[in-house]
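Only one chain is shown below, in C-alpha cells, and it's the form predicted alone.
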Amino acid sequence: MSEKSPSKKKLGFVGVVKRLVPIVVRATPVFFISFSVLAILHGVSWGFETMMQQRFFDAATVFAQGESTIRSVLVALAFLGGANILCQVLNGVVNFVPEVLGQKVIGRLSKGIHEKMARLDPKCFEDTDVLDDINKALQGQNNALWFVFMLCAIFTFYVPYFIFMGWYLFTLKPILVISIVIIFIPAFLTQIVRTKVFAKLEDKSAPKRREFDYYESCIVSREYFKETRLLGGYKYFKKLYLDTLDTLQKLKFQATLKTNLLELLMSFLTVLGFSTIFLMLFDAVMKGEITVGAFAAVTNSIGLLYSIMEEVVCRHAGQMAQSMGSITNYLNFLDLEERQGKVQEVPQLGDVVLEGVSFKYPGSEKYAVKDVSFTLKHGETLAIVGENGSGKSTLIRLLTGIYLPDEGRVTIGGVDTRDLPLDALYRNTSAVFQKYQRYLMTFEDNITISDAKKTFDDLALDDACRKAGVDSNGRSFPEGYKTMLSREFDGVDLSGGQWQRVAIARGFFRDHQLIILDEPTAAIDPYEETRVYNRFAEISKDKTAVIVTHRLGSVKLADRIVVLKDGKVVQVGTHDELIARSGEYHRLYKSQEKWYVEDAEKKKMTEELADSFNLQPSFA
C-alpha cells in the first residue's frame, strides 16, 4: 500500500450496517419504504394464516362432534382461504420488488465507486494494493445491495413473522417460545465463523481475480488475440488462466468445506430442537392444555416455521456473512484518502514553476524524476525530449498537477498543485497521449467526448479536424460525423495513423489554456509528424503548449527545449543553442538526422510520381 493509503478498518456487523444501509437506501428511498411496509404485512400474514388454520380445524372438530353447524366451518374456511391468497399475493410482490430495484441500485452504487476513483490521487493507480482495493470494491458493491435487501427482509418480514408466531405459541404454551429461541443459537454461531472465514477468502482472492481477468483478456480480447494467436501464445496464456482459476476454486472450496461442515453439525442440533417442540405439543394436547385444532395448526405450520428459520439463518444470514468481507472492502475503499484542494480555480494566466521536484512510483526505490527545476512561461511552447525511460511522461504528469511531487513543489499561476483539486486542474487543460483511446462510438463522439458539456456544431468539428489533419469528408467516414468507428457495432475501423489524428482532433476540440502533446504521433511518419506539429504551433499562439517526443525533427518550432536523461534535466535552451554545443541534445539529434533526410527524399519522390500521374499523394 502506498504511504498515502489509510490502514484498513475492521468493521463488525453493526459497523457495516450503520455505514452501508444509508448508502443503499438513499439510492431509492421510496421503493425501500414501500418494500419494507409490504414485507411487514407479508410476515404478519403468514402468522395470521396459522391462526386461521387453528380456527378452521377447531370449527371442523366441533362440527364433527355435532355441536355446531356447517356454516361456522364454511366461514372459517373462507377466512383461511382469504389468508392464504393474501400470503401468496404479498409473497409475489415482495419477491418481485428487489428484482426491479436491483439494477437501478447497482447502477447508482457503481456510479459512486467511479466518482470516488475520480477523486483519488492518480498516483494511487500505480499502486497494486489500491488496484486490489478497486477490484474488491467492485465485487463488494453487488453484495452490498443484496446484503441490505436481506437485512431489510429479516427485520420487516422474518422478525414480524417470528414475533407473531412467538406470541401465538406463548398463548398456547409459554415454554414453546423459549425452545424456539434456543434452537437459533447454533445457527447464529455458525454465521459468526462463516463471516471470518469468507473475509479472509476475499483478501486472498482479489489479486488472483485480477490476474484471472487479465489472462482472459489476453486470450479473447480484440486488443490481444491476433498477436496471441500469431505468436503461439494461446496455450501459454490458457495455462496461466486455468492455473489461476484452479487456485481461486481451491481457495473457495476450502472456505466452503470448513463452514459447511460446521453448519451440518449445527443443523443437526436445530433438528433436535424442533423434535423437542413437536413432543411438547403432543404432550400438551394429550393433557388437554391446547385444543386439537391448535395442535393441528402448529404441527402443520411447524414445517414452514422450520424452513423459514433455516432460510433466514443458513441461507440469508449465511450469504450475508459470506459477503461481509467484500462489503467491508467496499466501505474501506470509500474511505480511501481523496485528493483535496483549498483553491477551487486554476488561474487563467500564469507560469508553471517546478522547484526541486522529485517523484518515484509506489513500490519503487528509484526516482523517475529527480530534482527538476524550470519554469514553463505562459504563452510559451516548450518541448520535452529524451530517450525512452528518461522520465518525460512522468514530468508531464507532475507539470500538469496530475501527480504531486514527493519532494519540491509545482505551482500554476503561483498556486501550489497540492492546493488544487483535480477537477480544477483539468478544467483548462487538454492533452493527447501516445496511448490514446479508440472509443467504440461515432466519429463525432470520439471528438466531442473531450468536452462533453461544450455546445458545438459541425463547424467546430470541422475546425478540430482541420487542425489535426483529419479528412472528415473522406472515404473512411461514409456517414460523416455519424460514422460508427467500430466493426463490433456494424461500423468501420481506421488505420493507426487515422486513429491518431482523431485523437489529436479530440485534444484540439476541448477548450484549453494549456495543451499537451505527449508523443501522440508515433504511428505517423516523421515528415507528416512535422506537419502536425507546425500546425500545432500555429494554433497554440497565445496559449501555453508542451510537446513531448523522442523524435527531434519537430522540436525546432518550440520556444525552448528541456532535455531529460535518467529523470534529470541535463539541458535547457532553444534548438540552435543546444545544437551549437556538444551534449545530450546534440547527440540525440545527430543520431536521428538521417531519418528526416531519407524521409524528405521519399516525400519528394512520391510527390513527383504523383504529379506524373496527376494523382493526389496521401500520407496516412
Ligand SMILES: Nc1ncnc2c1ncn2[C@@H]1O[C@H](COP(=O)(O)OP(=O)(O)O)[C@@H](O)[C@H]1O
Second form
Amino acid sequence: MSEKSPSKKKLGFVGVVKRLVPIVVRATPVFFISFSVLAILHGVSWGFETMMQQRFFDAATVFAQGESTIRSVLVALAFLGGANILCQVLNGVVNFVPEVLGQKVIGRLSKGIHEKMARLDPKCFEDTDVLDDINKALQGQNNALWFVFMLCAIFTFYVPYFIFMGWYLFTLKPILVISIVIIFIPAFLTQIVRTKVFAKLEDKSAPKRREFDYYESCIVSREYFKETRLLGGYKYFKKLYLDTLDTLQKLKFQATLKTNLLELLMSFLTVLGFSTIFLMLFDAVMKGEITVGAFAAVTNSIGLLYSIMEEVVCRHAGQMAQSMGSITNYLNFLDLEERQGKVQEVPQLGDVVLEGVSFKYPGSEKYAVKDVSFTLKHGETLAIVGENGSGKSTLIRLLTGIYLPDEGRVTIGGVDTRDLPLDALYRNTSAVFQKYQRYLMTFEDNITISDAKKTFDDLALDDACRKAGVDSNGRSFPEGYKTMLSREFDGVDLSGGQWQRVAIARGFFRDHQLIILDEPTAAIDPYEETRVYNRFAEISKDKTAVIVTHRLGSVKLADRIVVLKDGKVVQVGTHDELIARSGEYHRLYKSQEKWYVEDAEKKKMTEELADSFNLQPSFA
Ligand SMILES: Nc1ncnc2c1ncn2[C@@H]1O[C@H](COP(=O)(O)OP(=O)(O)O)[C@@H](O)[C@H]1O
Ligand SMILES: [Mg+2]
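If the one shown is the form predicted alone, what is the structure of the form predicted in complex with the named molecule?
Let's see the whole complex now, leading with the same chain.
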C-alpha cells in the first residue's frame, strides 16, 4: 500500500466515461440494450413528428388556396396524429424502463463496493484519507448509475434527435444549422466551469460531512445518548454539529452562486441565438425560400429543440458535471490497492515467526511496533503484555497477517504473510477484540456469525457458551438461543459483562487453529479477567493461543510471556522466570499487585454478602 492515497487521481470526463460505462453496462446489459433501442426510436419519432407537421401545414396552406381537396389535409392530419401517438407511447416506455430496472443496477453496483471493501488491505481503514474515499464512493455509486443512464440517453436519444433536426434545418436553409451551435456554445461553456466548481466542492465537503455525521450520531444514537445527555456533552456536540452544517452550507452556497450567475449570463446569449433563428426563418419565408408549412413546423419544433437543449445542457449535463466529482471518487475507490496473495492456502498453521518486524500507522511518524522478533510456536499459549499503547494490538494484527510489516517479515507455517490472500489468512484464525461488536441480532446469530458457513446444532452453541462462561439457560435469555439481543428490535439488552462473554463465545465458536483474546475483558475487573484467561488457557491446550492484556496477574498460566514497551520486546519468559528478574515485568507486576489483593477482598466480601442473601454474585 503506497502512503499516498490514490484518491487524488483526477479523471477527466472521457476518463470517467471510459471506466464507468463498462462497469455499469456489465451490471445489467439487457437493461442498456433495450433502453438504447427504445431511446433511438423515441428520438427518431420526434423528428418524424416535425416532418409530419410540415406536411400537414403545407397541405392546409394548399387547401386554403383552393388548390387541393380536404382529403389530402385529413390524410396529413392522420399521419401527424399517428406520429404524435408514437412519440407519447415511446416516451412513456423510455421513462418506465429505468424506474423498473434502476434499483437492480444499484444493487449490483453496491455488491461491487462491498466485495471491494472485503479485498482492501485492512491497513487502509486506519487511513482517514481512505475512510473519506469510502464515504465518497458510496455517494458516487448512486450518481454513477444515473450518469451512465443520462449518457446513454444523450447518445441514443438527444444526439440522434439533434442530428435529425440539424439535417432538416440544413435542407431548408443551411445557415439555420449555425444557429443551433449558437444556442449550444454558451450553455456548454457554463457546464465546463460547473464541472470544475463542483468537483472542488465535493473534495472540500467530504471530510466535513464525515465530521457532521459523527456529531449527529453523538447526539442521537443510543450508545452515545446516555453519556452525552448525562455529562452535558449534548450542547457541545450540538454546537459542533451546527457549525459543521453551517460550513457545509456555505461551501455549497458559494459554489451554487458562482455557477448560477454564470448560467444567467450565458442564457442571455442563448436567447440571442434563439431570436436569430426566428429572424432568419421569417426572412426566408418572405423571400419564398421555404414554404409556410416548413416555417410553421420549424418555429413550432424549434421551441421544443430549444427546451430539449436546455434540458440536456443545463439540467442533465449540469447534474452530470456535479456528479463527476463523486463518481471519480467511486472509480478511485475501485482502484484502491488490494491485498493479493500468491499462495492460495495456508498449508497447516505451524509456527508464526516474526523477524525484525516494524510497523507505523499511516500518517504517523512514530513506530507502533519496532524491530520485534520472536516465534509463536504451534500449540503454545503465549501472552503479550505491556502498558496501554505499548503496541500489543498492533503486534497481534501483524502476527495474524492482517497488517503487513513496513520492515522485516512475518511467516505463518513458513509462508510470508505478504504472499497470503486475506481469506486464507483468516481461515484458521479466531479472535476476540477489545472493541468487540454487539450485533442487534439473536443470541444464536451473535455467536454463529463468526463462522457463518459452519453447520451447527445446540451442542456446538452450548460448547462455545460454556467455554466463554455464558449461562445460556439463565434469565437473560428468555427464549434461549432465539432471544433477540436488542431493544431496537423488541428484544432484551445485556450488561457489558454479558455482551463481552457472548463475544468470547463467538470467538470460540469459529473453527480455529489459532485463537487470540485481545483484552476483550476490559469491561470486567482484574480478578474476573484472571478467571476468564485461566479458563481460556485450559481450553486452548491443543490450539495455539495468544492472550493480550495490560494486567499481568491474568497471564501466569501462559507458556511464555512477551513483554512489550514502546513497541519493542523488552523481555520474554515464563511468569516465574520474569518475576525472579528485575525488569519491566517485575516493575509492572509490583505496581499492579494491589489490584488483585483489593479485588480478591472485594470479591470475597461480595460472595459472603451474596451467600447471606442466597444470591449469585456478578462481577460483570
Ligand atoms: N489507527 C492508529 N493510527 C495511528 N496510531 C495508532 C493507531 N492505533 C494505534 N496507534 C498507536 O500505536 C501505538 C500502539 O498502539 P496499540 O497497538 O493499540 O497498543 P496497545 O494495544 O498495547 O494498547 C500507540 O502509540 C498508539 O497510539
Ligand atoms: Mg490494545
